[in-house]
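Encoded as structure tokens, the following chain is the form predicted alone, with no partner shown.
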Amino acid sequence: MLLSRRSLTLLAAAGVLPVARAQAQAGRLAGREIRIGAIVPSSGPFAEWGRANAATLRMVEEQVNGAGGVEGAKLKLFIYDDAARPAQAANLVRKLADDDKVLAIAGPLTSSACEVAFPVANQAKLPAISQASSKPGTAAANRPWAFRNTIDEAVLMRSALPFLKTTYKVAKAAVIYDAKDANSVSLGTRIMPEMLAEHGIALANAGNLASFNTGDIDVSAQVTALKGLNPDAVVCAADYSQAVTVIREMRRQGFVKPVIGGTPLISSAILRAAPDMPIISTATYYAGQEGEAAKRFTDAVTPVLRRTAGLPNTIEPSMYDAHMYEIVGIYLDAVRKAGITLADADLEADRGRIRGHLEHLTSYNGLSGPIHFNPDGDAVKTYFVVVGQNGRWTEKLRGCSTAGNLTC
């Protein structure tokens, strides 16, 4: 997975390079080792986006220490398979803990996982950032040592729905949603409905919200009941993997409407399945985007992912394959400013400076922007309300999850 020597200079001169900044200190730490965790759900119902995360890290590790790593210090990645399991995550936490003694950790993915591994990260004092959990709430119930990478739905959506109703005239929506995911749960039963009547949308299916499993291959039942309400839109609380079934059955019944869903929605995929309905949905970064950071970033990534053994050789880098990215930069801009040592002596001490330095971030320079994380630890970040349609996500609104003096 050798990345040209071309990419890393086009990165490391647009500046997303992680250790751009790093190499006219290095020395100081000579010899020693960056430890870092990372847990991706390699197999299971997320294993493209696990897969896609593993990659993106490994080309991390490699631009790293081809560019002679941070002061000196080679940068070692340590990734594991919870395969989407809260019980498994909880586990592995434990094992980069206190077998790999890791300075950090990069996710996991789910909320469900780290409603059950961001605990274990307190008890063990040992900073871990989410790179796609947004249900709302799951950083904020696991202070101090939990952050996301994310921004919750509630505040994506306050933005997305107003832009929904206008554009597309809804009056009424109908609700569907995953009941195997927590975050899907989350905005579908919560989220959603509460935002829909906020935003004076008429809920079609009032007290008989549609719902699915993860791993449903059928969904047809649901989407006739659906398309029965003749709604305006469709609101799809779903991951992307499993949002494709209902997507696809919509458009085999002839059920063209707009869809809207969280930000597991954005995906390749997605556009593949109904290229004719719009699709809207929030991102802090995605396939297309414009800007130089999000532009190098994904030219360097792309072919990586593409010639990744498991990964479809058509696939685009997602969100999260981003928000990976920028983890580990966050991490290795504390090794650089916050006085870690990396002596094995200082381990406590050199997590609880990264924790630190992560409550005070300012303005690190993320792929859209300057990156904070505010007091329940989520990123305060640019995000943006984006359309899918006949092949590409197109923005349309950009906002700030603002925090106080925090700002984008």
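None of these values were measured; they are calculated from a predicted model. Residue numbers count along the first chain shown, from 1. We call the rigid core whatever largest set of C-alpha positions still superposes within 1.5 Å between the two forms. What changes on going to the form predicted in complex with the partner chain:
- With the core held fixed, the Cα of K180 is displaced between the two forms by 2 Å or more.
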The other form holds:
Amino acid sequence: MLLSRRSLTLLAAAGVLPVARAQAQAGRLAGREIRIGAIVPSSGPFAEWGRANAATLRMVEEQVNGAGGVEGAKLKLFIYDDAARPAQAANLVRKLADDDKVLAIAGPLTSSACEVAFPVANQAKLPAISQASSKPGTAAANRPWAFRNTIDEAVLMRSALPFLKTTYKVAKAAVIYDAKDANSVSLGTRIMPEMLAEHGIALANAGNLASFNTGDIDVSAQVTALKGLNPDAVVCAADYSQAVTVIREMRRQGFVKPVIGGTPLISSAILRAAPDMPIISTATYYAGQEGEAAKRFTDAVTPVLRRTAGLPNTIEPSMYDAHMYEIVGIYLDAVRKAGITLADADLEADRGRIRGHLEHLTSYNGLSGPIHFNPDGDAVKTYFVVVGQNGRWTEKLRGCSTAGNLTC
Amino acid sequence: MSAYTAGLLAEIGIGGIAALGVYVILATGQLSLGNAAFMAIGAYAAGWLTVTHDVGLTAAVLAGALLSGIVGVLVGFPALRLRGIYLAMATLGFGEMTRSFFLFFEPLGGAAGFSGMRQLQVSTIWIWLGIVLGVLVLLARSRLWLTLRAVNDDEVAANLIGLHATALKVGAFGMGAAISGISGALFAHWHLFIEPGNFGFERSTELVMAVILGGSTVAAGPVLGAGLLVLLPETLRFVADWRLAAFGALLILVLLVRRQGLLDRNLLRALTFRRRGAEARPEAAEVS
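Go ahead and give the structure of the form predicted in complex with the partner chain, now that the form predicted alone is out.
Time for the whole complex; same chain goes first.
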């Protein structure tokens, strides 16, 4: 996964990472190491996301060190696989805090893992930013050390539903959800019915929501039942790997209606499943996103991911890869600006300084604009309502998860 | 001791106790693929008691174990008509049913999970492991254990000599469930957050695997098995993406070489320098 010298120079010249600019500064931290931990699920049910995350991180490490590090200090990432198992994630936080003596952690990915890993981060007084957890309240329950570079699903739906309603003239929608996955259950049975009611969209199968289980390969009965209700749109609360099954079946039955779901719907696999069916989702980054920073990231990381063993050679970077990239960027921003010394004796103080920097983050520009953290530890950043059709995602709306006077 | 080591020790303790629950049930020849459900019952009951009723930890753990044991007895009765693979399937169904119940039971958090517990010390987990292991080691020397093994070896013959096989089997099921309940209660107070996904089919099979790997004839076996199930994936990190494949290969290797599990009576005696294994030797002589 070596980047060519030319591409490194290009990246540095274009200022992909602010660190490239730091090269010129005097080496205040020369000879020191910036130790940052990452917890990604490289095996288990989210292996594709985890492996892509790991490859993205290694690319960042190479870019940063190739450009001379940050104020002379080299970036050293400790990337561990938690197999999407909460207990392993919790133990890895302990390992990273005590054995590897990292400054901060990127991860874990799933909300289930965050629920048990964040309390450990709090005990260890170690900043942790999740790249993907979007279950309502997970970071808020574990302040002050837990953060998420994501936006609450409920906030995102408040933009996506009005768009769905007006664009596709939706008066009635039906819900189908993955009953084995806790996040999908809370989205399908709680958040979405409330949101639909809030936006004046009737729930066609109220009291009798359709469900299936993770790994089911035949959902024809459920889809037939949904089709019988003749809704104007279908809410699919599941991650993309499961939603693909539902969408393929809908298409097979000639039941072509707009499908709306949460952020876990975004993937290239969904686009391939039914190119003619509009998929409405929300995202804070998507492959094909316009804008200089996003384009540079996409161009740099896509070939790296496609070269990585264990990943499909048509893969496109996911929102979570972009979040990982931003998380490391945010930590490096803190190293530069928060008076971090990187001395062994100052480890605890450095961790505290990073946390303080995150709480009042004002100066960091992510792939779609500035990122701040609200008092719940969740990101205040730009998001998009996107429609996936004919093999690509198209941006339809742009919003900001504004909190108080924090805005994008 | 680093916090990481402490975390691994806690996992081993919790897994070890839960595996002992499977071991007791297995001692009567019944295979349970639903013990994670008993953990769930113990975890939710104890968590609910300490969080909403401010009950002390020990009392909550005992209450969780009791409730789990009662459910175990109730499940044990219908399971009596089933044997072998059919019993395994029935317990699997019970496990999934319990998981789904907690997924949709809103008063205990449902899909969002349940939290608010106060964290216990690793030493507390190991004290509980010590108590459970101690009780089972004492039990293994008792007449009751002999009768349990008799039911395992030949249920009809056990009935004919006047043993109450039904009571023994249901009793073992209840005891195994109660022990798993203790493990669940400790799990809830170690991880501080529980959700139905923690107690799925995967965990149930892991518990059975710990017993088979560590040894199903001595109580120390399941604890050793649970230890390996926690430590092996951790120590195999250097093989990166192949970690779980390497772990599976090691498991198959162990089962090929030692079908009875790593620990058995003979090995345990050799390890503890006790020379009372006289009855084992003539057997060995016969074979050779």
